[in-house]
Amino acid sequence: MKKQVISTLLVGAMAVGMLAGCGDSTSTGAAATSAAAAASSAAPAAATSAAAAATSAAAAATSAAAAAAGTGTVGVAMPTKDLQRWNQDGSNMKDQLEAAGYTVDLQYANNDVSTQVSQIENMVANGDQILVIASIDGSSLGTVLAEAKAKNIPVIAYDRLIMQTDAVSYYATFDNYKVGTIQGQYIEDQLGLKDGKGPFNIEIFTGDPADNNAQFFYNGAMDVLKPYITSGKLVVKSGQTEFADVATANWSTETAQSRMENIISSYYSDGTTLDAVLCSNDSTALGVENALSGAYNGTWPVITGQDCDMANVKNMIAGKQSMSVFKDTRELAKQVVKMVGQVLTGATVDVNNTKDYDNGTGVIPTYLCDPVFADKDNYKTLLIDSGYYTEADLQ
């Protein structure tokens, strides 16, 4: 199989330093005390007003110093423990925030929207200083986040953009359109589509329609592949190409497997070759691979994925999955820890995209980390040499 285009895609995962801030609460407290003393020698009303202002200034200074020193509680809301990547995201976030000095209130919601809402309500009620939220349903958090905004609690949307609320301060994620582009270009290269080869048969699996990222993944890949579908070089035997038709609720492995089994039964049981399957992530890819193992007798297709989940990397080594887009969540966690410190201290917050991520109430300032792909040729460098996995993990 060809690798010409693939080699041009391989770029290093972004490394970003964590913020180390400091503040002098002693001097600011002394200044506030001095202001209160001066005020007490004036007229009683003026003294009261000046003392109150000084006390408020001292409190604000103390709060800023505490934030700079990395104290206080950060609420971290994750969707579920059912997918490997969210366990890694939560663990990376907790470890790095605690290393920076924060207390971490980490909650997983078992992919249940009402549970996540309740968890965030508790974070707000308990006075968490800032919220980092990977939403289950990007449009379901408006009411609870209005409560956070009323209490001046900033919100960073993590990996998934939270929609239809003006309470979101910042967004941190990977370049999710590029994820799809990488997947589409991988298929393009492996099948030799640029060289005019074809026609080839392909099927398409993307993610949860409630996850804003799923549309980015789909659009990025389809912008590469759709011209070949239009020209007939790629043929979707099932006819299922629209996002609504290829979406997979909750990114479920079981749902993807069931749909793939139906497609095989209807279109590929007569010996027709399936040449490629575009899968937007590893949980859907795993479902496709399970279905193929059980019901497909033809030549194994090119299969894409995302997240480099352990089971999928093992399948990649075994030749059952062609590639997986690697999003090093350690680097995303580093960036979010840095942003937390910047927000809480009033520093300028690092962002690198201020035009593309509109949540329905306006464009959310965003930091995009860079995805890369792993396949059987480079997974050792990306995943093992970097310490993401050990050799034993992939046995």
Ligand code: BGC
Contents of the next structure:
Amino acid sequence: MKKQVISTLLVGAMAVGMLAGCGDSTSTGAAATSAAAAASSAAPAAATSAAAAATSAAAAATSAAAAAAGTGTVGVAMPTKDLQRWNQDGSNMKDQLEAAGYTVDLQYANNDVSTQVSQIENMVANGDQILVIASIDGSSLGTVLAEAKAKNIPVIAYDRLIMQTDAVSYYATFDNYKVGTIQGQYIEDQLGLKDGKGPFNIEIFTGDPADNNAQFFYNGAMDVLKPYITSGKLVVKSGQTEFADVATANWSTETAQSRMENIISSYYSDGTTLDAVLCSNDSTALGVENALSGAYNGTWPVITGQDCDMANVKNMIAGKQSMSVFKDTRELAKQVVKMVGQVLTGATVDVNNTKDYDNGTGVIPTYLCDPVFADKDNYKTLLIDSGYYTEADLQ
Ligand code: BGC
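Could the form predicted together with ligand BGC be shown next, to go alongside the form predicted alone?
Every chain and every other molecule in the complex is listed next, the one we just looked at coming first.
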């Protein structure tokens, strides 16, 4: 990634790091900038694209201005039930939208792009008044979203940015670059790389290339780790370091597992120690952990993750996964429900990032929630005391 982009992202990450988290109204008030305000103060090139996004967002908001908050149907398109987090996202959205008075049309697409497209077509045909979409392939929704735009149905991209379409009004997610930074810095700390320790062996697993987030996670982590790879303090025995080589289609546990099994048999079956595995999320971490349990006899490596899925928290407690990144899906849902109401009533929409998320048609005004580091020492406070899980869930 180009330096300029990295520094932009870092500044964004720092700004967001100052927030207490999603839905904190005081910090939102201070940090929230309307897309239009950002457009006028930003550098000319960015201003043009932010202005374009602001215009389309404003158009959608105006067209929906007649609609009231808390009435009508909200279409919620989720990628798959296979991964725990999307079940939580879907049910949190449904519960909170219904509590606010909306009817909810919640659909899961089994990670199949054409299923998701036809679900969204139905939402448009049924006259849903606003769409909230967590895409499977961020670049495959242009045609169906053009239909939504033609009917003045606003679209909010949920967690994953929808690419190459000007039909998207707003985006809400967690700070994806910061997720990667947390993972990279954890490996840096655990191995003592800053103190000059090493060399250590590391392998890298990231996510689906069609998911815009995957590149952010990878960049955040690699911006921390790459200097050590270059200096030889981190060695990637497989030689697989480029995004395309370490991506995992559909974030599949099985795909990650079989890639890790191949790597173990080629590079670590002779007693060579694997010191760390950077995994961008919990589903890939689970595959790596399964492969290691079956075929690796050395000292257990440092393994990162993201989402605090139950199976991974159990592995954290059992010492098989070192950390995860907690993204409280209740908070993201709360923010998006608020956004839905603001868009439908034509109110100013809370956003706190108007520069980092360009979907190819311009910068989409974004609300970033704050991801939080989790490990076996703080999971009880984060996950159980907060009511996210019960003790029994993690037995
Ligand atoms: C989400 C992650 C999730 C991954 C796989 C990403 O877009 O941000 O939280 O682990 O998809 O579902």
